[in-house]
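So this first bit is one chain, no partners, the form predicted alone, shown in structure tokens.
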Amino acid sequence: MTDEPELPVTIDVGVIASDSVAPARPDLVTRPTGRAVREAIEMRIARITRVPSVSLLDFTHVRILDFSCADEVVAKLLVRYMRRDRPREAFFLFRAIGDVHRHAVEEVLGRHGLAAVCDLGTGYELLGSVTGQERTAWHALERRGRIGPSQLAAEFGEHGTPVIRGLAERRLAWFERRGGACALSALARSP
């Protein structure tokens, strides 16, 4: 990976829904709505000057999120930026994934074999499809926030670097060029 990204750029999904689809109705229902919102998000990501970038997609003002919109706004966005031919180096955090959103988000992540770092209102959690080893490593990194190369080996053993690098490839953590790692949520909390 390259240098550490700057602080996340917050993208208010409810505002985008209101601006793109239906003023004063931040409901994400129907696939065309989800596609329009995702395309608007992608346009905002394209305008971020710093590469790599971290975007914090905020669902605070989204009242309803159905499965088709979760598929468009969460899953398809992640899939696009995980591909080798992705438009740019981008990482994502999802904020305010409440009870009304969680089931749809977890379902679409599972269908696609994806995972995402989501703030559920009580802190960041890893939702979606991950192995036990990935989940354990992610929780350890989340607990520490940042970890240097020497601590990485001490904390995770000989398999630590490949597991953390795998989390970074899945856009679930940040892997530094010098061999250290950083939880995406630590980037969101940075001063």
Given for the second form:
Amino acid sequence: MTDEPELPVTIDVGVIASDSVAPARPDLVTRPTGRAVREAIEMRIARITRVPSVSLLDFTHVRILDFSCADEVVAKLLVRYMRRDRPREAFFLFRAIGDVHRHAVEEVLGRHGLAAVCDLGTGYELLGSVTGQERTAWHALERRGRIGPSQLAAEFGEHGTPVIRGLAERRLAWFERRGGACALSALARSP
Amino acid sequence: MRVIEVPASLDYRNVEALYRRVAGEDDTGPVLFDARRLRWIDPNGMLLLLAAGKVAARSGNAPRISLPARQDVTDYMDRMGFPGAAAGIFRSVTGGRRSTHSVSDVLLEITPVTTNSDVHDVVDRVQSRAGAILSKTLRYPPSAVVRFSVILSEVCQNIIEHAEAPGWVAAQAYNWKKRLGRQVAVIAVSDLGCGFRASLETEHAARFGDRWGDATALEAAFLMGLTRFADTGRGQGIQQIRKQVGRWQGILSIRSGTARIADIPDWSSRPPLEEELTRFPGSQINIILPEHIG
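With the form predicted alone in hand, show me what the form predicted together with its partner chain looks like.
Entire complex below, previous chain first.
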């Protein structure tokens, strides 16, 4: 296992839906479709050689995303990789451009008490259920991109480390073994 | 032969008259649905005719139907795909004259919903038609097509996942100038499945004790988002439909068993909960979306 995840692997959810589930149908509707797409995504993640990994799930080519599908593809995927018995160490970014995608993603995250880092077309945002403390810490980390262990307390105060660790456990940030932290979006932007 | 007279007007407001006539005492012999006097019908009325025909067929005799005498009504029913949908239910479809319309102005013809693939078909079909109707007729923003499709997807999935039986969906836009002074879109969904009470009974009846019944089951699903699945992600379909229909100031009602529950906007005086209605199998969902004003 390497310390830092490899650069994000972009997974085009629309292409997965068309290729492996319903040819020529760019709509993510119905729960069985969502389940099949999630399983296809998990197979792709399993093939990523480096662990841990960061994957960018791109919904740009998805025309319609209903709540049942969003529940399967976004919420259940996050739940699966947050559990202690998760198949592997994996982190996710979501590209959900447009009001309709955002709405579906936000609703299912809220229902499960989850949060996710999403590219909404204007930069990365934190969607879903988060505390004020988590949101503040996440935004600070997002501004900094990366932060070393020595700067963590100075930047976030005495509760900084537990909060950042909590964000990492929720798959919203990367906490390094040596004590530093990195925003998932910074990993996405890394050359 | 038992003759069930179809009311002259059969839309979401007066479907109960036909429910009562279908539930007559003699349900053993052959049945004729006499729709010759029908002058007005909406998607709810058409799906009720199909469902009532299926229920009548359970006696072992395929029912008959006499189509409306008025040409404009049969033309409209043709465009909605009623003859095709009725062909497998009624022994003969008599009366009326077949329309020669080749281009349909219908939002969504009567479409059977049996599998998830049918839901994809519904969403596909609506995408190509709904844009103009929603933007020009109902004056909804461009994003409404997607939201409308999501509503259709979720209500159709409700049939497959909860009714455990086939159903139908249909939608059409109308000019309700006299009634409301606005255009509306009407979506009807109907199935002859187990209904909400039976769907939720095993998981939830105990907690409601003596109160458990059709109305309580509808309240549990509609107001509380309960489903028979333990999964946290389930049950949000109806909740999301309620939110969206509410944003568009529409009506959403669900009839199941002997009860009907609804979200009612200011422009309608219908009650939010009706009980002790005539018992009918399955569930019937009605959505009315009014033209945006302002």
